[in-house]
Structures are given as C-alpha cells and as structure tokens.
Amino acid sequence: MLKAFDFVIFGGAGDLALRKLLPGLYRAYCNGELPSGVRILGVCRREKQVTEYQDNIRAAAQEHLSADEFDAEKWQAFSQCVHPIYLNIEERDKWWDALAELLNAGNEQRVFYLATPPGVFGICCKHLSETGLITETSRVVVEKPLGYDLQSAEEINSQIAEYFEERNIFRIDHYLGKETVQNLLALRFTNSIFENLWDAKSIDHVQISISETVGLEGRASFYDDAGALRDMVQNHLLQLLCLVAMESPNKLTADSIRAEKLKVLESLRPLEGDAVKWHTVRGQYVAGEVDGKQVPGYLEELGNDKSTTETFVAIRAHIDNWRWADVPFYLRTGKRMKRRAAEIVIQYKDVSHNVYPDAAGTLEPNRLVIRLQPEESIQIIVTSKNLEKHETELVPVALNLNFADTYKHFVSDAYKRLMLDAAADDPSLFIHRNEVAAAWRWIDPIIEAWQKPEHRPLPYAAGSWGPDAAHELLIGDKRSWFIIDELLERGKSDGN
C-alpha cells in the first residue's frame, strides 16, 4: 500500500507541471490513489508565481482536463494538498533552508521531480544533499533529454549519481507509462498466438512512428539545439523498439525488464559512415497546410534561415540477433505532419500461396497495429470476403480493441502512472543509466555523419508525411509506410 509522501516539483510553475504533472496528480486524487497526508510542493523561481499559484494551476487544470473530469469541489479539496514555495534552484540561500524545514516536518517518503532543464540537475541534487534532504527513501525523477550525446549524458548522470544511488534515480519516458505500451508486454508474453509468431520466421518488418502536427510550441531554443533525432529517436522510439524486440524477462521486475531492453540496444546494427546515407533520412518542414490552416516553415518560425536542424527523421534499423535477423525496423518521427499519431505496426509475411484469383483483389498482409495516440487501441488487420457482394471480393478489415469502448472509465494518463510508480519505489517503467548510454552510443555516429554538407535536411511541406526520400527508403525494400485509416478507407472504396 502506498504510504503518504511529499512530492516536490522543481519547475512547479512551468509548462510540464501545469499541463501534465498537476492534472495527473489531481486524477490520482479523484481516483483515491493518493494516500491521506500527501503534500505536493510546487517550487517557483519567482515570488509572484507563488502568490498567483493556486489561480494558475486551477486555470491550467480546467484547460487540460476534460470537461467531465474537472469538478470544482474536488479541485478545492485537492488544492489543499498543493503548496507553492519560492526557491531559486541555483542559489544556495535561506530559501533552501526553508524548504528543508518544511520537508523535515512532513513525510518520510520524498519524491523530487526535476521538471527543469538538464543543466541544473546536478546543482539541484547538490543543494538537496547540502541541506540534508536526501534520505534512504528519497527518489529523484529526471526528465529527458539526458544530454546531447554520450559524453554529456554521462556527465549529467554522474552528477546525479554523486548524491543518489542508481536504484533511487527514476529517468522518465512518458511513453512507457501509456497503458497500451504496458499492455504490449501482456499481449506478447501471455498470449501464445502472438509469442509464437513473434520472430523473423513470421514477421516481415516493424514500423514505429510518432508524428506531430504542431511546430515549435515555444520550444524554439531547446529544439533547434536538439532536433528530432535527439528529442524523439534517442529516447521514445528506441524505448518502444526495445519493448517490441526484447526477449521475455524471467520475471516482471525492474532489473529483469531493463536487462532485456539493454540487450536489444546493444544488438542494434551500428550506423556509421556511408551506412548513415543509405539508412537514414533527415527532413525540415517548409510552409504548408495543417488541419486546413496555412502554417509557416521551420526557419520562419525559428527566425533563423541558417538552421540545419532536422524536424523529421526516418531510419531503417536492424537488430542482429537470432529472433530478428534480417527484419528491418523502420523508425519515423516528425513535426508538422499530416496528422498526430503514434503507432507500432507489426507486419507479417505474405501467405506462401494465394488460392484466390487476381480478380478477387490484392491480398493485404496481416498487421498488428498498436496505437498509442491520439486514442489508445490495438487492431489486427485481416483479409475478409466483402459480405455485401455476391462475387468473391477480398477486402482488409480491422479487428478492433479500443480501450475507451471496452473500459468505460478508462482515462489514459502516462504521467499519473509514472508519478505514482516513483512514489511507490517501482522503477520497472523507468530507464536505467546503462540504457541511456547504449542508446547514445548508437545515435552518436549518426549525429556525427549528419554534420557533413551532403546530409543537410531535405524539405517537406507542412501537412505532408515527410520528404519523398522517407518513402523511397521503404519503396527500395518493396514496402511502404502504413497508415491504417487510409487502408481501411481504401478497402471500403474498393468494396463499393
């Protein structure tokens, strides 16, 4: 049973806290998942933020929670647990002593959530230590990205490790908190129908895509330094790849799960030198139309026409082990794409012999589609006879498990899940330092190769699916990017 704890959010008045963390904790409160006596301390770097805090977090909750979730009475009760405090993280002054006095009069269990730039992780941990706030049961949660390459990531991790043991460091990737991602493990390891068909003998290839319709969203400075490869591939996409490709852990403990994920990262075929040219695509969006509205290009949004930062990445990756020999994993992510989606597509091999004549239609491969956003669902694409026609016509149909339909009270909140796991000292869905290092070791040679002029990002129109080269990456393998909505719509059209 979860014990009462103090949850300290450094960056408590920031965008992440207002959009995700506090609404997530409110959901936990409404669900009865917060034990009595919990205190949530929002650390503000300006004194004005303290005086306006309750009004600001209420307004943010009303904006980011659905209309039926926000209840004025419940929010009022929840807000009694929330206490804003003034503190400049980088200055070791009397306000740190005031924080210490407040915490020492509270709960033994402490979670420090660093919703701040990684550059202050080390100094924050140092000041926590100097004021005696780190106990054996204290945990620290750190946001990605951890560094900009292996060296900087190791430096940041080493700074944190001076004050916290590895077992008390929770590196968060919110995609791992999505219920559908967790259900992927249950799907694989509890259903023989899938686990017996989960290798190179049955699977043709795997696609993992995260597409966004938004542009910079006020993150211009950070994003232009990072780019899509660092911001999305190094963490989100590689973590999803690990969950798809990992072997079954001997038991569902944090150490066992992390060990299997690490094996996958270490089995990734290196992309170095000329291999980067043949297996990766960089893109940068130009002006176009998204959701019926004209939007500017990246350089216009940024206000810098010299930037070569990529806003789109496509990669063909291989895992060199017995299970996945010669099975390509296609990774894709981009901003200002045609629609917002995050999907894992497992495409199975074609049947060995088609008994139907060509006139019956083209056979579509079986696919397992795990959708993470905008809704969370699992779909299996199979071929069926069109029952509305007398003659035999084959069309693709979806066997659909939509969690919102199946579980009437299902509300997906990855941050809520992960914050409660951190409070419960369960690191299963968090990332080990060795995973971070292994991911950067694979990414760094790609970054290095992209510094050459021939790897300048290719333009793609906002509202499209990325540069033509991304499609050619798969066409050359006689494959194509899968978009389930378009496939099923095409099947309906063909059926008419």
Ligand code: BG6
Second form
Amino acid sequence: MLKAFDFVIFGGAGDLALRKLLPGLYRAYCNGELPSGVRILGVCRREKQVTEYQDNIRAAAQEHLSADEFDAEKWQAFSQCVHPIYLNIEERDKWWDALAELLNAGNEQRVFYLATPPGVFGICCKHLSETGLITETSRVVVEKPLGYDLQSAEEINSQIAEYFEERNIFRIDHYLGKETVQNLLALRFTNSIFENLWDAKSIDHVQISISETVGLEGRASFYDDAGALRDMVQNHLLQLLCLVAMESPNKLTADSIRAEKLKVLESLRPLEGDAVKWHTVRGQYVAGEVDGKQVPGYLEELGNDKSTTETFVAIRAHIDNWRWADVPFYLRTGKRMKRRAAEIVIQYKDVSHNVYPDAAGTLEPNRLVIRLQPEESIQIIVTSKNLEKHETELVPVALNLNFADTYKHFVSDAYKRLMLDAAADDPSLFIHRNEVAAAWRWIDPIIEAWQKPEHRPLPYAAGSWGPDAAHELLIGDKRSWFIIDELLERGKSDGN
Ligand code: BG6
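What's the form predicted together with ligand BG6 like, now that we've got the form predicted alone?
Now the complete complex, all chains and molecules, led by this one.
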C-alpha cells in the first residue's frame, strides 16, 4: 500500500510538468492510486506563475488529457492537493526555509522531481541538503539529458551523489514506463515458447525503430546541441535494446535487472574510427510533406543554415556474447519521418527447407512485433494458407494482442507509472549510474568519428523513412526495414 507522500516538482510551471507530470498525477488520482494526504508542490521561479498556477495547470490538463479523461469536478478535487510555491532554486534564501517548514510539517515520504535543466541539479541538491530536507525517506528523480558525453554525465551524477545515495537517485527514462516495454519482460521470462527461441540460433536479427513525425517542437536550442544520437539513442533505444538482449535476472529486483542490463551495454561491440562509417547513418531532414502538410526543413525551422546536427540515426550494432553472436541489432530513429511509430521487431531465421513450390508465394520469416506506439500491441507474424483459395497460397498473417482491445480501460501513461514507482521507492524501472556511463562509453566514439566532414548528415525529405543510406545499410545485409502494414497489405492483396 502506497503511503502518502509529498511530491515536489522543481520546474513546476515548466513544459514537462504541465504536459506530462500533472496530467499523469491527475490520472493516478482518478484511478484511486493516490493515497489521501498526498501533496504536490509545484516550484515556480516567478511570483506571477504562483498566482496563475491553478488556471495554467488546468488549461494545460485540458489540452493534454483527452476529452473523456478531463472531468471538471475531478480536476477541481485533484487540484486541492496541488500547491504552487515560489522559489529560485539557485538562491539559498528564506524561500528555501519556507519550503523546509512546509515539508517538515508534511509527509515522511518525499520525492523531489527535478524537471529542470541539468545545470541546476547540483545546486538544487545542495540546497535541499543545507535545508535538511534530504532524509532516509527522500528520493530525487532526474530527467534527461544526463550529460552530453561520458565526462559531463559523470559530473552531473557526481554532483547528485554528493547529497543523495545511489539507491535514492531515480534516473528516469520514460520509455521504461511504457506498459508494453514492461510486458516485454513478462513475455520473455514467463513464456517458454519465447525463452527457447531467444538467441542467435533462432533469431536472424532485431530492429528497434522509433520514428516521429514532429520536428523541433520549440526545443531548437536544446535539440541542436544534442541531436538524435544523444536525444534518443543513448537512452531510449539502448534501454530497449537492453531489455530485448538481457539474460533473465535471477530475481525481479532493481539490482538484478540493472545488473543484467549493464552486462548488455558492456557487451556492445565498440564502434570507432572507420567502423562508424560502415555501421552508422546520419541524416537531417529537408522540406517535405508530413501527414499531408508541407513542412520546412530542419535548417529553416532552426533558422541556422550551418547546423550539422543529425535528426536521424540508423546503426547496425552487435552484442558480443554467446547469446547474440552475429545477430545484428538495427537501431533507427528520426524526426519528421513518414509515420509516428515505435517498434521492436524480432525477426526469426528462415525455415531451413521450403517444401512448397514457388507458385505458393515467397515465404516470409516469422516475426515478433512489439509495438509501443501509436498503440501498444504485440503481434506474431506467421505464414498461413490463404483459406479462401483452393490452390495453396501462402500469406503472412498476424496473431494480434492489441492492449486497447483487450484492456478496454487501458490508458498508457509512462510518466504516471514512473512517478508512482518513485513514490513507492521502487527503482526497478529507473537507470543506474553505471548504465548511464556504459551507454555514453559506447556513444562517445561515434560522436567523435562524426566530427569528420565525411560524416555530415545526409539529407532526407520530411515525411520519408530517412536517407537512402539507411535502407542500404540493411540491403547490404540482404534485409530491409520492416513495415508491418505493408507486409500485411501484401498478404491481403495476394489473397484477393
Ligand atoms: C524525448 C526526446 O526523450 O522523447 C524527444 O527528448 C522525443 O525528442 C520524445 O520527441 C519521444 O517520446 P515519445 O514517448 O513521444 O515517443
């Protein structure tokens, strides 16, 4: 049973709080998941934000929750436990004492959510410590970006570690809060049909792809400094790769899960020097059409025609261990792509001998498709006979587990899940400092190699699937990026 807690959001009037955190906490409230006595304190750095807080968070909730979810009465009740407070994180003044007074008179369980730029993580933790607010039952949640490279990540982590013990530092990667991502663990470790088919003997390759249709979304300066590799691959894609590739933890504890993930990160074959040329593709979008609308190119959106920041990455990665020897993991992510989708595709090897004549059609390999977005589903692609035809025609069909159909009330909210886990002191779905470091250790040499002019990003039209080189990366291996709808469409049209 979750105990009542105080949840302090530094950056309480910021974009993350308004778009994700407060709507997530509201959902928890509506589901009866918030114990009575919970207090949510939104830290504002301007007094005006304090006076306008309730109006602003309500307007944002209306915008970011669906019409079905937002209920004026429930919001009114929920907002009784949300309190704006004025504080300048960097100034150790009387407002910190006011915060201390408020918290000391409140709940024992405390969560400090740092929804701020990492530049102030250190000073915020220092002030929390100086005001005596860090207790045995206090936890700090930190958002990405955790650094720009290994060195800066270590600096940030060391600053936090001066005040909080590792077990109380919750580094968030919201992809780990997506229910289908956790279901991947359940699928792998509770079903013997998969357990026995989860290695280089059975699997041909794995694709992990997160495509977005959005562009810069008002984050130009952050994004242009980061680029797709730092923004998406270093964290989300590598975490997904870990969950696909890790060994079974001996227990479902945070320590065991993290230890297995770390082993995967440490087994990634380094990509350095020339290898970067063969195994990575960088792209940057130019003007094109997304969802029927003409959109500008990255440089125009940014207002700087010199930027060489990548908005697309594709990588062929290898994990050098017994289980995964010679199984490529293709990673891909990009902005302004054709469709919004996040998918993990496990492609099995071809059957060893095809007994059917060519006229029966080409055999498609089996695939397990774990879709995280736009809807959460798991599909197994198998080959079946077209039952409507007398002669044998083989077509790919999908065995479907669509969570929206199966769980009618299921609303996916990764942030809600992770905030409640932090409140319950369960760090299983949060990232250990060593994982952050191992991920940067693999990413840094790629970034270094990309500094050479030959690695300038290749243009791709907004609304496409990325530069041609990303397709060639797989074609060279006699494979291709998997698009489920196209495959199933083929099955249908073949059958008609
Ligand atoms: C964030 C990135 O971590 O994840 C964004 O900084 C990206 O650039 C976002 O758009 C994608 O998250 P989701 O859950 O919408 O796929």
